[in-house]
Structures are given as C-alpha cells and as structure tokens.
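Only one chain comes next, encoded as structure tokens, the form predicted alone.
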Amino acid sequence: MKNLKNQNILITGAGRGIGRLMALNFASHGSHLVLLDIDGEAIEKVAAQVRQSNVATWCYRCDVSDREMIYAVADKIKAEVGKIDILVNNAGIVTGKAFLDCTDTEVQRTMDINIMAHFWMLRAFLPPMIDTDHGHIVSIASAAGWVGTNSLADYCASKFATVGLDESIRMELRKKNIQGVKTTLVCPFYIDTGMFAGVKTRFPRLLPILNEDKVARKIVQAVKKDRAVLKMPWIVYTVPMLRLLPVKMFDWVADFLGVSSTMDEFVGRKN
C-alpha cells in the first residue's frame, strides 16, 4: 500500500466533518497537512489536534468559491510548503430546496464550491504532480452523483459533474501514460456530519446513514490502496446496472427504496 508518511496532503473544507476527520487520520500516518477552509478559526482548532501527532501542519483561510483567492492561496502554499502530493477536494455545501425555491445566488454558490473549485484546485496543483509523475487526486462526490434526488437538483448536478471530471482526468492521465498520479472518486450516501441533518432512509440496513468516522477511515484506506472508486454503502455500486432498466422502472425502484423522499424532513446544518 501507498506510504503516506511525510506526504504533503492538502484538504479543502478541513474545518469540520469528514475534512477534519480525514486530516486527523492522515496525521496518524505521519502525513504533513495543509488545511484549507473558509473558517480560519475552525482549521486552527483542527491544526492543534493534528499537531499532537507531531506532523507539520499549515493553515490557509480560503473561500473556494473564489477562483482568484484559490490561485493566490495556491501560490502561497507552493512558496511556503512546496509540492502537494495528495489533493483532497472535499469542500461542499447543500441548499436542500426544491429547484424552483433555490435562488440564483444559492445555485451559483453550490456550483462554485462543489465543482468549479475542483477545476481551479486541479489547475493549480495537478501540473507539478504530472511533472514529477507523483501525486494523488481525491474527489469527494456523492451517491447523488449517480442518482438524481428530490430537493437536490443543484447538489446532484454538481456531484454528477464531479464524477465526470474525475473520470475525464483519469482518462487523460492514462492517455499521457502518467502512471504515478492516481485518482480516487468517493461516492457516499448521506453522512452523519450534520450537513444533511434531518434526512431519513426507508431501509437503514440497505441504505444506512453513514458514520463520519468510518467514512473518513475508508477514504484514507482507499488512498493507501490507490482505489479508483469508493462507493458507500455497497448498493451504490449497483446504480449503473439499474440504469439499464426502462426509465419508469428505474424511477419506481428509486421511489421504493425511498430515495425520492429522503429529503422530506431535511433541516441541514444550522451554523
């Protein structure tokens, strides 16, 4: 498996949720952490925890919806830290409203944070990985990147785009015979981070609300094993096969599994 010791790992959205937990998990493997979040105070608290593992840690406040801020912070990171070995595009938001209830601003911000930030981070940090034929790109997508869901039109669109971006980058690297730069696409069902507070699942054994600690550990293990795709739970792997069904039957399956009603009691994170 990949040795993570002394690897420079950049995580966006590192101030809370699985971003924070991934940082702690990577630190336990001796990785150096570069933490980005719009909440500077939050990442300083995470950094204090990470440093207990005696690993080098840098914090940068960054609004990843702002392309120019991303590029400015990237220049600082290159000057102060050096090359990034593993880039984890994790930052994300959810509006949780029916499509026509979302404002233009909410839709734009969802797309800017959930997908456009991936483009700008890749443009900033992928070239040095290609130059050295060494690196790893981790894209945190969602099971909502495979199935459209009620009250998640903007979110699903951003996650479908993340799935396509990851696959295209992987194909480009293969075409260029860049064998040392790996990619991992992560597609979990709802996670109990608070981001999706209030969501329900009809069949908890089949489609459980995922534990954030377990998700973070599985992502780190997937990186160590150079896994191209990680879906959680296992039933998410069956979605491409279900799409062979006629549309009406596919929609019926989604309704039966309760996918279409998971957001009915959504309240989301309050702060």
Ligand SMILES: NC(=O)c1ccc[n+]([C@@H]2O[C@H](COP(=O)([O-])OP(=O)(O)OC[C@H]3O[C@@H](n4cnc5c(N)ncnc54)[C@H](O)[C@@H]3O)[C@@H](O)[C@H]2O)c1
Second form
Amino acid sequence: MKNLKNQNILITGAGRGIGRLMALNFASHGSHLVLLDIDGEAIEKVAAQVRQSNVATWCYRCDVSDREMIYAVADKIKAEVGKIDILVNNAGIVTGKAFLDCTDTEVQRTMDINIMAHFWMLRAFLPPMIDTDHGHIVSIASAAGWVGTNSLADYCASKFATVGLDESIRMELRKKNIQGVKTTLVCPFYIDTGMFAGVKTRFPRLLPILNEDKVARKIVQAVKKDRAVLKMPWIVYTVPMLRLLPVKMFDWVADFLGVSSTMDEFVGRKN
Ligand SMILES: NC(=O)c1ccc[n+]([C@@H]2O[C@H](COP(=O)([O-])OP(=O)(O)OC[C@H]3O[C@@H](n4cnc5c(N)ncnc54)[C@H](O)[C@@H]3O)[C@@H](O)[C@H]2O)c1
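The structure above corresponds to the form predicted alone; please give the structure of the form predicted together with this ligand next.
Below is the entire complex, every chain and molecule, led by the chain shown above.
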C-alpha cells in the first residue's frame, strides 16, 4: 500500500463532484492538496474543509481548456508548492446533445477540457516525476471510454482518447524502465454528482448509477494499491470481451442493457 502522507496531490476540477470528494479523502490520509478549478470560489470552500485535516492546501483558479493558462499556473505551482507527487486529471464536462446538434464550439470545448488538458498537465508535471522516479498519474476517463453512446459522441471520443493516452504513457514508462511512476485509469459508469442528471439505467442492479462518495473512496484506494485500471461497476470489465461478438450482436447487447437509451432523459447541470 502506498503511503499518501505528505504527498503533494494536484486535482483538476476539485471544486465539486468527485474532484472535491477525492480531495477530502486524500486529506484524511495526510496528503497535501493543490486544488485547480475554473470556479475559484468553489475551490476556496473545498480548501476550507480540507484544512480541517491539518494538511497544507493551495488553490489555483485555472481554466484547463486554455493551454497557456495551464502552463502559467504550472510554473506558479512549481515555484510555490514544489514537486507534485500525484496528478489527478479529473476536470470534465458533457454537452449531452446528439452529434449534429452540438455546435463546433461545444465539441471543441469538450475535447479541450476532457482530453487536451491531460496532455498539457502531463507535459508540465510528468518530467519531474520521471527525473525523481517517483510519481503517479490518475486519469479520470469513463465507461464511455469503452462504449460509444447515443448523444455522447464528443464525450465518448474524448474518453476513448483518455484511455489511449493512459495506456500509451504506461507503455512508455515501462519501456524506459521507470518503475517509480505509476498510472491509474478510472472508468466509472454514471455517478450521482449531477453532471449527468436525468440519465436512466434499465438494470440498476447490473448497471447502477454510482454513489459519488463510494467512487471517490474507491479511486483513492486504487491509488494506494497502485492499481493500473479501475472500472465501476464490475460489468464494465466485460466490455473488451463483448467486442469479440459480431458488431450487430454487440449493438444488440448495448440496446438490451439500455446503454443506448440512458441519455434519453438527460438534463445535466442547470448552472
Ligand atoms: N458524473 C458522472 O456520471 C461521471 C461518470 C464517469 C466519469 N466521469 C468523469 O469524472 C470527472 C468528474 O466528474 P463529476 O461528475 O465530478 O463532474 P462535476 O461537474 O461534478 O465537476 C466537474 C468539475 O470540473 C470543473 N471544471 C469544468 N470545466 C473546467 C475547466 N475548463 N477548467 C477547470 N475546471 C473545470 C467544474 O467547475 C467542476 O468543479 C469528469 O472527468 C467526468 O467526465 C463522471
């Protein structure tokens, strides 16, 4: 089990949802927190809660869709905090519209936040981890990184890309024999944070809408155990095997499980 005490953990999108809950959970293990979010007020509130665990906390307002802002904030963090031990690329958004109803701007923003930001954050914070042979990259993807879904084309594309980026980084680290830098890819089905408000599941026992506290706890446990991949619920692990089926049958299974209609009543966040 990895000891998280006194580790500097940077979380993007830490202002609410699982980003916030991971911050609180990491703090309970004695980790120091570097909180990033586009919503500066939200991370200040999270920081006030985190500090109750007597850990150091820094807040940086950062729009991760803006590469230059990421690099400027990263320089500040390196000067003010020092080395980041664990980077959690978590910030994400969803448009939730049919492909042709999405505007160009919406598609671009989804890709910028959900995947391009991972590249820029990695370019800023991975080199010191490699130099010291110590670090951990946590990539929050989704079950939508394994199955294409109705009304989620931009979102699924960004999450499939996240899965590919994580695996490639893991392979590169292995090839260079960098054993002290670990990676964890996280692929949950829908979570009750409000991001996907309105989504429905046909078989709640098989494909439950996940509880945000439980998800955050499991992610922290996965980091402690250096787990390479965490999928939730267990049925998400079976997707690569289902892909051995002919495409028509795979699509039928997705329809039967209700995956293709989960987004039919999606409303998302109101703010
Ligand atoms: N909620 C789900 O059902 C679900 C399921 C699977 C995966 N995920 C993924 O988990 C991650 C967190 O989701 P959540 O449900 O906690 O979402 P959320 O909407 O509750 O929180 C997202 C956070 O990201 C921040 N953010 C948004 N745009 C940003 C930007 N440009 N720059 C910086 N911060 C920004 C928001 O302010 C917010 O604090 C996302 O990557 C999401 O895709 C969510």
